[in-house]
Every structure is written in structure tokens, then in C-alpha cells.
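As a starting point, one isolated chain is supplied in C-alpha cells, in the form predicted alone.
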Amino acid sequence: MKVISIANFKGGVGKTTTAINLAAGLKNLGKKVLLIDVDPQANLTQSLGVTEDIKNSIYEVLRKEAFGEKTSITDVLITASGLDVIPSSLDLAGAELELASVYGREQILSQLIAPLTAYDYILIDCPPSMSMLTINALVSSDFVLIPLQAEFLPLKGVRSFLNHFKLVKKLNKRIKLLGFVLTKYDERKKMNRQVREELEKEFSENMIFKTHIRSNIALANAQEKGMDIFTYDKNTNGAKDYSELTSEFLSKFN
């Protein structure tokens, strides 16, 4: 079992899109995958068509685990668009305050995930901040994957994230940076190329995924319909890009 947090301080860079479609790509290749939504905005949950109020979400099991009640994260597991999902809800916004005084609060999600050894990959969609929820995700993870829109403000967000990431590594010494995925990418745009070159200068070239996710309206349309891109239309550029990204992702573990 490998646990991967998908994180970035900047919103709108493709974290949720990457989590959903990478999970779907892995499932299509026969891997057993679980998605966990720890963002109070619940974008991943809603993007998979779960739009009604969630009565049982990650919030309930985090709270129970924190206060010593017997629980299992699978108690709130649902299937959405053919994917196993631990959903989020707006209630999760209150978790920060509720967990503030709990001893070992950074480890709560780790304890919930530990028994889930039947999964090959667990992908965690994180909030766009270094909140207690993000810290829980990173402490429970083996790797962090950073989607990055190829513009300069998102690049600044990455630098800020990585400064905080150094502190998280003191809590979880095994976590490693898996790499950066450039999203909404257009090779014709000078700024996109410049951001890619900046990343290659700052980090080793093998830290930037060779697969770039091109700008593609079908990706947004798929989420609006509550589907992954392969279910929505496997012939789109979005499907081709995420299929290639899935293969490259798996090659990192060979």
C-alpha cells in the first residue's frame, strides 16, 4: 500500500482533477485505489456526483478516532463513479478547532489508514493550505504529488508549500516528494514554458513529470457530470494525458 497526498497551497491548480483521474487511470489498469477527501470544500466528493448532504463523512471518523471511540474509516466509504471514496463535508471545517487540544492530533488520519492494506494506492486530496487536515494527510503519506498550473503565482505557492514541507518531514521522516505535474499546460504559451524551465532549474529534471496535462474543457465537463474523464469521454486530450500520467506515475515505483 502506498499513500500519496495531492497538495499545493494554491487553489485551482488541478489537485482534485488529478486525484480523480489518476485514481480512475489506476483502477482501469487493475489497481485497487481509495480516494480520501480531506478538504472541507468537498470538491472531490462533489465532482464525483455526490451532491446531497453527506451525513457520514471523514469528519465523523476523525472526531471519533480523536476522542477514543471505536471506529473504522470504512464505515463512511462510498462508491462514486465506480471509485472507492471517503467523502468530505462542510462539517470538516470545524475539525481544526475540535482537534486543537487532542494529543497526537497529527497522527489521527495515519491511525485510520493503517488497516487499509488491501489497497494498492490511497490518494488524498488536500485543502489549499497547511492546515491540521493537510498535516494529517502528509503525516500519513509515503509521497506528496504537487499539481501546478504553469504560471508564476502558483509557482510561488509551491515554494511556500515546500518550506512548510520541510517541517512536516520532522513528523514523518519517510515522506518524499514524488514530483510536480504541470496542469492547464499549453506549450505555445511563453509563460508556461518559462515556469517549466524554472522548475527544472530549481529541482532535478526527474522531479517534473514528463506528462503535462493540457488545457481541456472536457475535464471540467466531466466533473460537472460527476464522472472521471475516462467514463465521460475516453477519446479526449484529457483522457489521453491522464492515461499517460498514470503510466508515468506507476513507473516511479518500478
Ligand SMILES: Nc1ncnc2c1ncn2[C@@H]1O[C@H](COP(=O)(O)OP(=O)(O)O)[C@@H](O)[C@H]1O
Second form
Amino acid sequence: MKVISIANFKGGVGKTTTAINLAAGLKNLGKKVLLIDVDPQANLTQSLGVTEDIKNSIYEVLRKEAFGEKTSITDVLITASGLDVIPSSLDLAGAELELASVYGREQILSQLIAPLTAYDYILIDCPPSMSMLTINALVSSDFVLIPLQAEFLPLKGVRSFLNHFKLVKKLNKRIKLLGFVLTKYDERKKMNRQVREELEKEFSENMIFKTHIRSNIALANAQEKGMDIFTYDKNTNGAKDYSELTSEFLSKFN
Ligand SMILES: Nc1ncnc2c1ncn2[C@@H]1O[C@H](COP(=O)(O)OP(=O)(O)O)[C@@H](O)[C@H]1O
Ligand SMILES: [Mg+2]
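Form predicted together with the ligand structure, per the form predicted alone context:
First the chain shown before, then all remaining chains and molecules of the complex.
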């Protein structure tokens, strides 16, 4: 079992899109995958066709685990669009305050995930901030994957993330950076190329995925329809890019 957080402090950079379509890509190759939504905005949950705010979400199990009640994360497991998902709900926004005084609050998710050894990969979709939920995700993870849009401001967000990442490493020594994935990429845009070059200068080459996810409206349309991109239309650039990303992702574990 490998646990990978998909994180960046910036919103709208393709975290949720990457979580869903990487999970679908892995599943299509016969891997056993679990998606965990720890963003109170519940975009991942909703993007897989769960439209109403559900009662049994990650929030319930986090609370029970935090307050010593008997619980299992699989109590709230659902199948959405063919994928195993631990859904989020809007009330997860309250978890921050509720868990603030709990002893060992950074390790709650990690304890919940530990028994799930039957999965090959667990992908955690993080909120766009360093909240207690993001810390819980990172403390549970073996790796962090950072999607980013190739623009100047997102690059600033990445630097700030990496500073916090150093602090998280004190809580979870095994966590490593799996790499950056450039999203909404357009080779014709000078800014996109510049940011890629700057990243390549700042980090070692193998930290930047060779696959770039191109701008492709089909990715947004698929999400709106509650589907992954392969189910929606496997002939789109989005499907091609996420299929390539899946192969590159897997090659890092060989
Ligand atoms: N490569 C892409 N091309 C076009 N639209 C995209 C792409 N990736 C994501 N989107 C769209 O951009 C919006 C933000 O993406 P999302 O994955 O939700 O970002 P985050 O989770 O980082 O906030 C969504 O509407 C999504 O459908
Ligand atoms: Mg998101």
C-alpha cells in the first residue's frame, strides 16, 4: 500500500481533477485504488456524481476516531462512478476547531488508514491550505504529488508549501516529494514554458513529471457529468494525458 497526498495551497490548479483521473487510470490498469476526499468543499465527492451533502462522510469517522469511539473508515466507504471513495461533506469544515484540542490530532487519519493494506494506492485529495486536515493527510502519506498551473503566482504557492512540508517531515519522516505535475498546460504560452524552465532549474529533473496535462475542456465537462475522463471520452487530450501520467506515476514505483 502506498499513500499519496495530492496537495498545493492554491485552489484551481487541478488537484481534484488529478486525484480522480489518476485513480481511474490506475483502476483501469487493474490496481486497487481508494480515493479519500479531505477537502470540506467536497469537490471530489461531488465530481463523482454524489450531488447531495451526505451524512456519512470522513467527518464522522475522524470524529469518532479522535474521541476514542470504535470506528472504521470503511463504515463510510462508497462506490462512486466505479471508484472506491471516502467522501467528504460540508460539515468537515468544523473538524478543524473540534479536533484542535485532541491529543495526537495530527495522526487521526493515519490511524484510520493503517488497516487498509488491501489497496495498492490510496490517493488523498487535500484542501488548498495548510489546515489540520492537510496535516493529517500528509502525516498519513508516503508521498506528496503537487499539481501546479504553470504561472508565476502558483510557483510562489509551491515555495510556501515546501516550507511547510519541511515542518511536516518532523511529524512524518517517511514522506517524500513524488513530483510536480504541470496542469492546464499550453506549450504555446511563453509563461507556461518559463515556469517549467524555472521549476527545472530549482528542483532536480526527476521531480517534474514529464507528462504535462494540457488545457482540455473535456476534463471540466467530465467532472460536471460526474465521471472520470476515460469513462466520459477516452479519445480526448485529457484522457491521453492522464493515461500517460498514470504510466509515469507507476514507473516511479518500480
Ligand atoms: N487540464 C485542465 N484543462 C481544463 N480544465 C481543467 C483542467 N484541470 C482542471 N480543470 C478544471 O479547472 C477547475 C479546477 O480544477 P480542480 O481540479 O478542481 O482544482 P483544485 O482541486 O486544485 O482546486 C475545475 O473546473 C476543473 O474541471
Ligand atoms: Mg479540489
